[in-house]
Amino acid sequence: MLQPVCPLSEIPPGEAYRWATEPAVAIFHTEDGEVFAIDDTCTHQDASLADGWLEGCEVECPLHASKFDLRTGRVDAPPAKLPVRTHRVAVTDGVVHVELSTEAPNLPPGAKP
């Protein structure tokens, strides 16, 4: 079920929004105008991907530079080995809606679910 999260205008292109749900979700608004949602926690170590660097459809973790594809969640650069979950996104009437994945998250050891 899609849930309203925030107005798209709160996420400038090239930036991210951290949605404080359990576990937290990072919503990215690319320079090309696309919007993606993935789990906010890097699968390698407990770091917020919303604080990372966004380039195209890829985010780089601010802690150890693991890179994840926002479209699939797959790892593009180590040290992370496990993908992050992706979540379905829809923008309706200027509001970002997210449907949380039902798959189990790949959280790093010691991270809160």
Contents of the next structure:
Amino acid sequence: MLQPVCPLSEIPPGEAYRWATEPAVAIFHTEDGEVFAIDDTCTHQDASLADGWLEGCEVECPLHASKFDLRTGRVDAPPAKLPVRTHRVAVTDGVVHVELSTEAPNLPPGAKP
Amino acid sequence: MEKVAIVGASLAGLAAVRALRRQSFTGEIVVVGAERHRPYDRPPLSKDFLTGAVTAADLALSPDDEDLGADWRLGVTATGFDPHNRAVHLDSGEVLRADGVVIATGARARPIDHIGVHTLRTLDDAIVLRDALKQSGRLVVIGAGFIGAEVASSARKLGWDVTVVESLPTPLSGSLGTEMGEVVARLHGDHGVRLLTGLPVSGLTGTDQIEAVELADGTRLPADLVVAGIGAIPNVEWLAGAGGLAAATSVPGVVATGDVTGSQHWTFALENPAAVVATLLGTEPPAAKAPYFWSDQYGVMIQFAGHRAPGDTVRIVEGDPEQRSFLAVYERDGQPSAVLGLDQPKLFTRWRRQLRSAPQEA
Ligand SMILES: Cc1cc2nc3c(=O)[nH]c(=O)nc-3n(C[C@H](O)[C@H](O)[C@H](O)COP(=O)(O)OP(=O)(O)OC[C@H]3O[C@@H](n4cnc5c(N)ncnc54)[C@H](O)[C@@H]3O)c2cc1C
Ligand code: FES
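Starting from the form predicted on its own above, please write out the structure of the form predicted together with its partner chain.
First the chain shown before, then all remaining chains and molecules of the complex.
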């Protein structure tokens, strides 16, 4: 089910929006105008990927530099080892909608329920 | 190039294997590592591993299913090197010959030779220290650098009575400068840890077990446990026959990366191997980023990037040092040279990014 999150105009290109759902989701608006949604919490430790360094279709975690591919959730380098979930995004009438993944999230140690 | 030998199987060694494969090297890779463990992450050893928040299994740097097609010789130490033949002598008696050699033997903790004084560099060190921290008592940490400060913070969290002694007048002034070193060092006092600065240790007492640390002014600090965080020594002794690290790496086909080069930052050991591997393979090296490191003390995330030099001025651009949440920019000739953040990951990352494109990084 797609849920409305925020107007796209609230996320300038190159920026991210942290949607405080449970677990939180980061929505990225790339410089190329694409929109992606992934889990906001890094799979290594408790960091918000929305605070990270967006470059092309990759975000670098703001703490220890693991990079995640926004399209697949794949992690490219340690210290994180597990991918983040990706969520389907649709922009309708200028509003970002997200359909949350039904997979189990890869939350970091300590944050595990 | 058909065969590459990597000496040192930690972060830089693993990053070199990955970089070789990413740069389409299909030949043979042999990795020699003195520790028995698969490459693991050191930063948590002084932080979440000591407090028990993460386990040894969480520290693995490689996912279980990662297959890089390398031959890992773990528990094997390189004892000598002949750079002209690119021949690595191993303690097993074997001589490993390769077309390219990556020196990634890192560093070890500078020791203090006295019973009951711990140092912290390896997983094995951390397991011993974690066990010693299970009861609580009085801990004296010698050295208020990053590792000493992190051990103090972790032990405090576990309920220890902690004193940190530092011979410099201001801790961390070498990395952060005096002004900011002072601010960060106040975290100790904020959390009930005593910090004694400007006093060298003059002696240690105790014969069967440690009893006390004595300072140059006569202060005696009773201790149940002592940890020394007094710096790291690059592991280069095995290169003595080659004339040392600089002589070895002046030979074509031999490169060095990570902490063995004198760096002490995790991100350098992660990123620089791609550049030295490009040198080996004769390909274009990736652009270097500004140096970056972090530390985690008393729940505060400390991040620093750039090239600070004595004389740089410091400007607080966000937050308040008294609240231990702020962003400070170091400036030289009106240009940002470095940036320090306490609990400001988002803003810090923006500034760090800006540093990379600054002219001095070109
Ligand atoms: C407790 C601790 C906390 C840290 N925290 C932080 C932090 O918060 N932030 C940060 O930026 N950095 C931190 N660091 C620094 C970071 O861990 C290092 O920069 C990084 O580990 C360097 O990686 P390396 O592969 O170059 O060297 P190392 O990790 O030192 O690995 C070298 C490997 O080579 C092996 N070796 C040595 N000699 C030989 C030989 N002759 N033959 C075969 N193998 C050999 C060693 O056994 C070792 O396994 C911390 C370090 C420690 C110890
Ligand atoms: S918290 Fe993201 S890489 Fe460590």
